[in-house]
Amino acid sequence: MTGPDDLPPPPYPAPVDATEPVPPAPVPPVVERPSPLTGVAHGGIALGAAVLVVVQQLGSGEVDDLTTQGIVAGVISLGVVLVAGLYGLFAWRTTSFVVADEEFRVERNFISRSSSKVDYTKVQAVEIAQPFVARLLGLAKVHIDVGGAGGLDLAFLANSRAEELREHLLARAARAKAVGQFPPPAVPPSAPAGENLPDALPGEDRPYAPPDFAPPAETPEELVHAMPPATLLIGALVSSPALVFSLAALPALVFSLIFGASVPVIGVLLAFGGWAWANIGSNWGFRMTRRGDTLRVTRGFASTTAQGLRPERIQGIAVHQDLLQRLTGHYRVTVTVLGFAESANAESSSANAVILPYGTWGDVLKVLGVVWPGLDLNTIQPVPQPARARWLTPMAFSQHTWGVGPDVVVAHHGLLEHTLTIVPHRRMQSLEVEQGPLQRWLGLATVAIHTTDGPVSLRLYHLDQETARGVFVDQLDRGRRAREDAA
């Protein structure tokens, strides 16, 4: 029997409160693999490419003996499909990825071993692409844009898993960036061991409460714009490229009727079909939505893409209207986005730099409003070219104007295609004053405002040379002040 003298000396351990919740043990990261159907998807994509090449050769008239060359093309296509399928099979077996709160890592051990780890603070956007064959199989490819060349691709995952991965990466990226902007206060040197945060902020009596960086679990997407199919068809068919194809088809048809050759007509039809598919099929079902500070653009008929776009990465915007589209009142909007020009991913190329394939002026203003809120083009006074510049632009003299607003510089120019270009002051990277021989003779100069390489370029054409020098100096100051204010 134990007596009082047998008890251990004080201090005694504190009793355990059974009602206090025990924090859950950390869940170990789970190693996953792409879908087992990855090889089938790669083989199907290769088969589609081979069929397209054969059709193009048939249309160009390069096939003389249809039977013999058809067999040869079939054997070559079968070989390409088998190679692509085997590649996809080996890629599936040798690729793994780890998704955790602390990291996202992709391991590849095919021919050479590589390990790619994504820094959540560098994630700019996560895109999901579904080529036609992958869409039939319920698969998708995930592209993670980290702001550098190429980014990181992961193909192919089940579509539902790709969507879950996208949401996880975006949520972790938002939290990592928020923590970086609002780090917890430093622990005083005299703080007892085990304490991580002070009881109160310096100079305040209220207790310190770290901000909740986690975004809402289910943030609803807000629809910005959905393009009706009729608008897409009218915008594509009533356009200058469609007129060019129509004019090219007429002499080809006459040649075919006179000489009895159908090859020119087939070639023109195939070229027109390829152009129509690139403009109509790739933009079918165009939708722009917004969740938080990220825009999402979804498009595609056979192959679909879901492109994430952060407005702060947009370096410039161009609004286009060609000659025939003035009759229908349609416009097209393209953007230069940081990282798109260097990206090796097809879904992140300049083709996806179109953020409004066709729309009215009201649609253009709606898109501009979500990209750059507060931008009002009506407050920017257009400045025309000097009268002597008419010698250099006799047909489009009235279309060449420019203006400077509080946040942006704009320029309007073009004869067959009117283009309105907008670049924020803080996105300007360099300036250049250009003056050719005729410009020197007329006392004119052009100011080029450079941003990231892309489809949007801004030039203030044929200004008075003294005005051009003043714009050069003032714009340098505007850019510096805008970057300071943004910082």
Given for the second form:
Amino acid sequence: MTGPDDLPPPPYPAPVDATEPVPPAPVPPVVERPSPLTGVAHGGIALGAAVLVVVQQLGSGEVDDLTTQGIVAGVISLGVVLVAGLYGLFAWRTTSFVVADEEFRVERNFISRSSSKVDYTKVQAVEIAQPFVARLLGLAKVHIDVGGAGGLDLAFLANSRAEELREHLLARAARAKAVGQFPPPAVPPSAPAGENLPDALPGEDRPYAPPDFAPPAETPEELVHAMPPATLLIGALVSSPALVFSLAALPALVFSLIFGASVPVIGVLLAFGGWAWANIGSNWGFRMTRRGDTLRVTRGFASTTAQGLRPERIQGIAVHQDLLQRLTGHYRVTVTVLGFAESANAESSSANAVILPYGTWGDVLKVLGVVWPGLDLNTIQPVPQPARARWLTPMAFSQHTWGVGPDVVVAHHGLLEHTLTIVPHRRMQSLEVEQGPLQRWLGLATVAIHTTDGPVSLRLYHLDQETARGVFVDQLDRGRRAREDAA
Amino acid sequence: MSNTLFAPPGTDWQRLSPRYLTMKLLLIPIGWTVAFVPPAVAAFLFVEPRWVGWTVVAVWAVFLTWRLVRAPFAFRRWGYAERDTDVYLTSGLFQRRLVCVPYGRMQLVELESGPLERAFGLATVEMITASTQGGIKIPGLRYEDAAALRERLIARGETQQAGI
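Return one more block: the form predicted together with its partner chain, after the form predicted on its own shown previously.
Let us now look at the entire complex, which starts with that chain.
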């Protein structure tokens, strides 16, 4: 899947000054373009979308004059596909990326000229996505999460190349974090800018990382958890969206039986089928593996997603159980990870935050054990709310408990759906205690532990106000000690 | 008050500038009047029974009185305290809160002063952590105090920076 290699590779840019003492031999930066098939992939994705729209239009029965509208739809689709294909072609011709020893840079020279530089220390996660068409072509898209400043997308690379790039970025990020700072930059050989590049760039198919910086090579990848398809199917079937769909289907079914109209039932079935396809398709073959201290999550049926995840970036964990999942004993585990909040769109970021779509309690403990090895939930004594808190939470009272362990704060709540939230002291940002008028009357107060934004939020509801003040003060101490220990 | 939940942490609370209260007492009537003029005018012009219009005026008067009476009490609830490793902040008359932000968690400290605040010589200091749940702002500080506070916060934040 690489570009035409018939041109002789041009010589590397200015060699390093030999008189200067350079501890690690500098690696000449690898300059590379996305795959030449990028245009085809963009066009193909647009074609897929166009076909989907046309099918939906046909399905919704809005098309009465099939020939005319078919022709119009065909012309519009063709236009869209052409534009997308041309865009991809231009994107390929005008994009180049530079993988150097101390930086990763993407140069774009399309409509506006831009150069985005990624500091390896800022890399939070690297994700590879394969839309269906790209998968057929053996291509993949790389998304680099860099905390607050948004992310960087690189589309499309040959599959294997994308994997190598991710390994390189993660290895480099881990090293950068371990060292704290990079060794003094060893005379960065200035890489050529994007415009006058030949088709084949120097360094294509050259490994990104020199051997001494390739720790993943000797540490084997070990399987943490693989979700069996049965678990996925049962878990999805008893999840809350499925329950909502079946509740919505009941009146539709009654309506259909009484009036003999099948449209509502078909509508509900289609909606359910769409949801089930998306949910099961995206979580199909869920696997979590570990290599060194980096976790890797792969999933997906039609389009596979693989993301690298560093446990120290996880700010909080929520274990969630839907109503019917209480019967089957299934749980879902979501995490707040630094950098994921800014992912391309809300839907994908919430999907990315799931590190176990459906699993038994044993699976949950297995995953937790990998993420935070020292954590033992059994040692944390759950504390109930004081009895007078029943006035404020009459239904869910028995489910509200909280507890403090040596390293984490946990809280459990939920009447129908249970949620267990875990936040390490080390990850606490700020701390708040609040009291509304009713709580003041009852002598209660709520403690909120602020973490970075994500699906996990931890609040200890309706504590006795003396206890709340105590928890507040102690928790500040615990947070400070945890930060000092880590520093 | 016997309630120790919102007691200051060892030291006394630092309070806001009284000019902030003055500004609030001026702004509240202006804001509520502006908000109520269009519905009142519309009610008097287009709605037949006169009492509808007078009801709007009465609601305006009640709201305004309520906000004006409440303002000094709410103002007195504001307080902050700088400690060795963190800042305490308390506020709220009915929904009370006490927030603590460790210096090491501050990613940014911002100083804001809009045209109105500038006219009163006031400024707002906002502490920004990696979380948006806090919403940690100290309004109504004298401009010089706010600038000095920000410098202190930044300086301590740099020496105690804990990463995320």
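In this text, rigid core is short for the largest set of C-alphas that superpose within 1.5 Å between two forms. Numbering follows the first chain given and starts at 1. Values in this document were obtained by computation on a predicted structure and should not be read as measured data.
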Quiz item: Superposing on the rigid core, is the CA of Val404 displaced by 2 Å or more between the two forms?
Solution: no
Quiz item: For Gly79, is the CA shift between the two forms at least 2 Å following rigid-core superposition?
Solution: yes
